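Only one chain is given next, in C-alpha cells, and it is the form predicted on its own.
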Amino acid sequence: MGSVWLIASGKGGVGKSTLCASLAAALSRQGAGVCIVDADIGLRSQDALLGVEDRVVYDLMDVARKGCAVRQALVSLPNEDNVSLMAASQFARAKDLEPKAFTRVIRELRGEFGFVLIDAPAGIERNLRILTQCEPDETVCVLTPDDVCLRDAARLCEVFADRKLPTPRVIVNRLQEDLIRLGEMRGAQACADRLGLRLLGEVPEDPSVYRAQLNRIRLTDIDCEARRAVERIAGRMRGREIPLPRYGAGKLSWWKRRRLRSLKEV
C-alpha cells in the first residue's frame, strides 16, 4: 500500500502546485511510483504545469461520479513513466464532490502507487475540508517566510487538528539567503519553530523555476539549486535522513553588506 500526502497551503501564491509537480518527478526518479491528484476543483493547474493539457479526457469528478474507471482518468507523463496525473474538473464546483466518493478514489489509488500526492486548493474553505476526510498518511503545509503566510498557515494547522489529521510538516519556499543574513527575512527553521512544527524542507528563491515554467521544461531537468532542494525533500519523504541546507545561515561578506543597503523611508 502506498502513502497519501495531502499538500496544502494557508494562502495562494506560495508555489504549492509547482512544488507538488516537482516533488512527483523527483520521487519518480528515485524509483517511486507517483500519482498526483489535482483536487482544486474548478481551478485545475497540474495539467498545465506538467504539459499534458491536451491529453486530459476524464477528470476527478468523472471518477467520483463513476462515469469512468480510475485507470481511464489517469494521464501518464511523457518521459516520466512512474508519474500519473488525475486532473481536477475545470467546470465543476467544490460542493459537487462527495467526500465518500473522493475517499473511495484515494483508497483505490493508494493500492496502485507508492505515493499519492493530493494538490489541495489554497485556503481553508469547503473544498479543502472535503479532502480532509480521505485519511491521509501525512500532511504538508507549504508557506513563504512572511507574516501573512505564517498566520494563514497557523489557521490551516488548526483546521487539520480539528479534523484529527496528522500534524503537518512544513516546507518553506522562496527563501532569499541575503535577506535572511541581513535579518530582514526569517529562515526556514525559524518559520517552523514559530508554528511549532517539524521542518520537511526549504527551497530557495530561484529564477530557474519560473523560466522552466515559461519554457515548458520540468524543474527536475535543470541543474539549479531549487532542483537540488526538491530532491532532498523527496528523499526525506521516502524516509532518508538528509541534512537541511539552512539557507542564509552564513554571514554576508563585507562587500555584499555594503551593496545591500537597508530600506529607507521617504
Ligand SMILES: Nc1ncnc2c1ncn2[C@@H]1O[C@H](COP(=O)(O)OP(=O)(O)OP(=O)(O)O)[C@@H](O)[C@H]1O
Second form
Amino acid sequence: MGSVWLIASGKGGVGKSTLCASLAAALSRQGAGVCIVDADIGLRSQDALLGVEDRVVYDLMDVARKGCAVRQALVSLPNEDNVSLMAASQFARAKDLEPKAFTRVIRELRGEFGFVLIDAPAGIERNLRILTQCEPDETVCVLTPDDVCLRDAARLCEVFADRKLPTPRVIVNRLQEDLIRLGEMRGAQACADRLGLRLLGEVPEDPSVYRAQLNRIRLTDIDCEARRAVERIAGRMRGREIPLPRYGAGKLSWWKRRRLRSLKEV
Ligand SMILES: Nc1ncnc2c1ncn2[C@@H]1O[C@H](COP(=O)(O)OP(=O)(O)OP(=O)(O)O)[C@@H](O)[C@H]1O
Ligand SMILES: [Mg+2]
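Condition change, the form predicted on its own to the form predicted together with the named molecule:
Next comes the full complex, this chain leading.
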C-alpha cells in the first residue's frame, strides 16, 4: 500500500503545485511510482505544469461521480513512466465533490502507487475540508517565510488538528540566503519552530523554477539549487535521513554585506 500525502497551505501562491510536480519527478527518479491528484477544483494547474494539457480527457470529478474508472482518468507523462496525473476538473465547483467519493478514489490510488500526492487548494475553507476526510498518511504545510504566511499556516494546522489529521511537516519555500544572513528574513528552522512543527525541507528562491516552467522543462532536468532541495525532500519522504542545508546559516562576506546595505539605501 502506498502513502498518501496531502500538500496544503494556508496562504495561496506559496509553491504547492510547483513543489508537488517537482517532488513527483524526483520520487519517480528515486524508483517510486507516483500519482499526483490535482484537487484544486476549478483552478487546476498540474496539467499545465506537467505539460500534458492536451492529454486530459477525464478528470477527478468524472471518477468521483462514477462516470469513469480511475485508470481511464490517469494521464501518463512523457519521459516519466512512473508518474501519473489525475487532473482536477476545470469547470466543476469544489462543493460538487462528495467527500466520500473523493476518499474512495484516493483509496483506490493508494493500492496502485507508492506515493499519492494531493495538490490541495489554498486556504481552510470547504474545498480543503472535503479533502481532509481521505485519511492521508502525511500532511505537509508549504509556506514562505513571511508573517502573513506563518499566521495562515497556524490556522491550517488548527484545522488539521480539529480533523485529527497527522501533524503537518513544513516545507519553507522561496528562502533568500542573503536576506536571512542580514537578519531580514526568517530561516526555515525559525519558521518551523514558530509553528512548533517539524521541518521536512527548505527550498531557496531560484529563478530556474520560473525558467523551467516557461520553457516547459522539468525542474529535475536542470542543474540548480531548487532541484537539489527538492531531491533532498523526496529522499526524506522515502524515509531517508538527509541533513538540512540551512540556507542562510553562514556569514555574508564583507563586500556582499556592503553591496546589500547600499541597495537598501536606494
Ligand atoms: N523556489 C521558488 N523560486 C522561485 N519561484 C518559485 C519557487 N517556488 C514557486 N515559485 C513560483 O511561485 C509561483 C506560484 O507557485 P505555485 O502555483 O506552485 O503556488 P501554489 O501554492 O500552488 O498556488 P495556489 O495557492 O494558487 O494553488 C509560480 O510562478 C512559481 O514559478
Ligand atoms: Mg496550486
